[in-house]
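A single chain, nothing else alongside it, follows as structure tokens in the form predicted alone.
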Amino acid sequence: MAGTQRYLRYIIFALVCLILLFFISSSSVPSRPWQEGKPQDVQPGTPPITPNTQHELPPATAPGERMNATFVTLARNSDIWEISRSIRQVEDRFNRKFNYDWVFLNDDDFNDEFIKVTTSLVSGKTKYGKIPKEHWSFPEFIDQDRAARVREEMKEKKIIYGDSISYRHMCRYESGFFFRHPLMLDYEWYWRVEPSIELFCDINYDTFKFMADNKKKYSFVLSLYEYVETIPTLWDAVKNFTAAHPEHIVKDNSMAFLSDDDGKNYNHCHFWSNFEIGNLNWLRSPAYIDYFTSLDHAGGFFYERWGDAPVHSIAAALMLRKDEIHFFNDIAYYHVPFTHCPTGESTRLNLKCHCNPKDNFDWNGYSCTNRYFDINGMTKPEGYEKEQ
């Protein structure tokens, strides 16, 4: 009897083990893959499921031919984290699809950290160049004592960058030399990128190819009036140049963007040059070189505080046809303190923009973009009235 009871206990124990094993194995069966389910299959209160949709993301490289183009940045080693932010903006919104090169220029040698960090962020090739001393110094024809007196006067008047020597070298370099650097000679198109900028919207097409296909040579996203105190004699220098070189002034130009009285006076409108996409061959042309050389010898980069923005803008307005200058409404951009947020809700939604349209500077009274549209006979984007 005792043996029979022992035997029954073994059988019951075995059955219990089998039942437990069955439940354990059932609970480990994988659930139905995400792709087989539908949104309505999820019941209220069910924890969200994040699928792995990596295969559905846009390709790392967009199809199609590439232009002979590069990004270009003037930066110092101390700008490393500010320019890293800018690179991520450009790569995430545009360049991860196109993999264009990036040229970094500096008046000193780049250190290992700057090179290592920026190279890791850029999808194309990175190139690092040192600016020749003769391009980042006082020309021999500049009276250094006079230039020093001007800086002191501007400091007393609290004019922005008025007492800065390095800022003046930067403006002169961007006006007349960056496109002549040996590293830049390999390219036909450039996109200028500054530290600490932000791009708010996706850019799903090749902007360089757009410029080439549509015969554009210069572009902008923001325009405004220059500080009058920094360029008191710039327009006089421009008129001296146009009188000496009338052959460089094209028909159907944008003089009306610059002047309200057919060129007698400058209204101080300019394109903000911290964002530019442009043609390097135009900047290297005899017309532009003659223009820069004439302004350079006038001395205003050091005797005043001429910025590269009005210098570039005046050249583009006078030496390019109106239809060779382009406004990128769809490239949303920020550089302290101004924002260009695309006008038009459908544009912002389609491009996944995260800018606040209330911050858009385009139709502000201090902006010159309204004037650009008027002189070109262009229809303003739908909804611009709400942003005035």
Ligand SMILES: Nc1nc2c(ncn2[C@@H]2O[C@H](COP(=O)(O)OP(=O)(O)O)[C@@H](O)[C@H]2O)c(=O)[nH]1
The other form holds:
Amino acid sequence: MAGTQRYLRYIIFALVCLILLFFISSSSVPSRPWQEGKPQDVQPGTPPITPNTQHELPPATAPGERMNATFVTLARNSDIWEISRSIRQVEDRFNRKFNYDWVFLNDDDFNDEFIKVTTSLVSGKTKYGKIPKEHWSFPEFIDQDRAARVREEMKEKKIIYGDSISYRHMCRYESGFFFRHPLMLDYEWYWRVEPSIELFCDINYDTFKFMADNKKKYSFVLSLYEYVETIPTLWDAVKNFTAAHPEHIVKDNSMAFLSDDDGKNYNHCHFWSNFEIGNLNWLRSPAYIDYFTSLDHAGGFFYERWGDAPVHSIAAALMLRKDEIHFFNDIAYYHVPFTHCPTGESTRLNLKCHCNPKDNFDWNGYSCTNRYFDINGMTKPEGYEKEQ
Ligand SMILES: Nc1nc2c(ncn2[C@@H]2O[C@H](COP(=O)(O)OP(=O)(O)O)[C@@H](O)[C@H]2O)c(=O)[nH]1
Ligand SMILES: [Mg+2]
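Cool, the form predicted alone is there; where's the form predicted in complex with this ligand?
Whole complex next, starting from this chain.
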């Protein structure tokens, strides 16, 4: 019995050695190296295999100094999963390399779940602020009955957010207060992020540093015409402001972006402010504060439904020099229902973009980006005609 067991052990040992030898010899057979840039030989009937020649991994964190900058998001606790999607995209495409802070603002207290989830997603520091009541309520000079009547009328006309009070507080807050929140006072630069946005391309450089190095103060990726029904008297209020404060209007401005008759009428073009990278000191400047205060007293945030997009855009177009506004062609972006997908295949491939170029809104007749290029004497990217 003992002899049989010994034989069995020898046989098992020999088998294990044979198997090991087999694996060692097959792994030492040199395999065919990748051929740079050329597909492998293809056997008939098998799909081609394309080697990825850009396989070096980028460094986990970009070297160099950081700017005094933060992301900023206005959100409700109920926005948690929609903002998580946005954060994940911003982190994957940009911030995992730069680790900038993120400030969250809310008219209510953020709950533990919102704080826990968003903190886990952001690679920089996260800060949570409550908006003071006086920045999210009707100012004393607003006639609340008149405001209520307008909401009723707008509801009947089915104007989007026409009957919403909170949407109006939100637009007024984004227009005049977010940059003055105590948490924002620590920073010079901001990047606004909303729930459910998408970023489609890698951003391999520090966009805040780009803004500073190139003396930019405001930027955009999408532009379009505003719904006229929401801003019938906005341009009158702007004209009152410019008449009272001509000193705030700069010489080489972008009036031609806003008006086709040198300022008489507004053409409703604006930069879409759900994406913005900008300079907070500009928004905190006497020029911008005078502008906001003047518009606020005109009452249109409540008697109409002025959005922060035309409010910011008109300010940028009149109170900044043309060359202080930047169009980020390389930041591919979606916010329902519009997409900015960079024109130019080489840009899209280099930046590993996953947007469909057919979805690009830039050269659509309802976009104002064409006009922005024209008034700045900029050459449109190759291939733009095919996207019109
Ligand atoms: N805290 C808070 N945030 C809001 C409220 N309404 C909208 N927001 C935020 O304000 C931004 C714009 O609102 P959104 O619903 O995206 O408007 P839209 O993009 O114009 O359709 C988003 O970041 C929202 O999360 C609100 O009542 N309270
Ligand atoms: Mg939104």
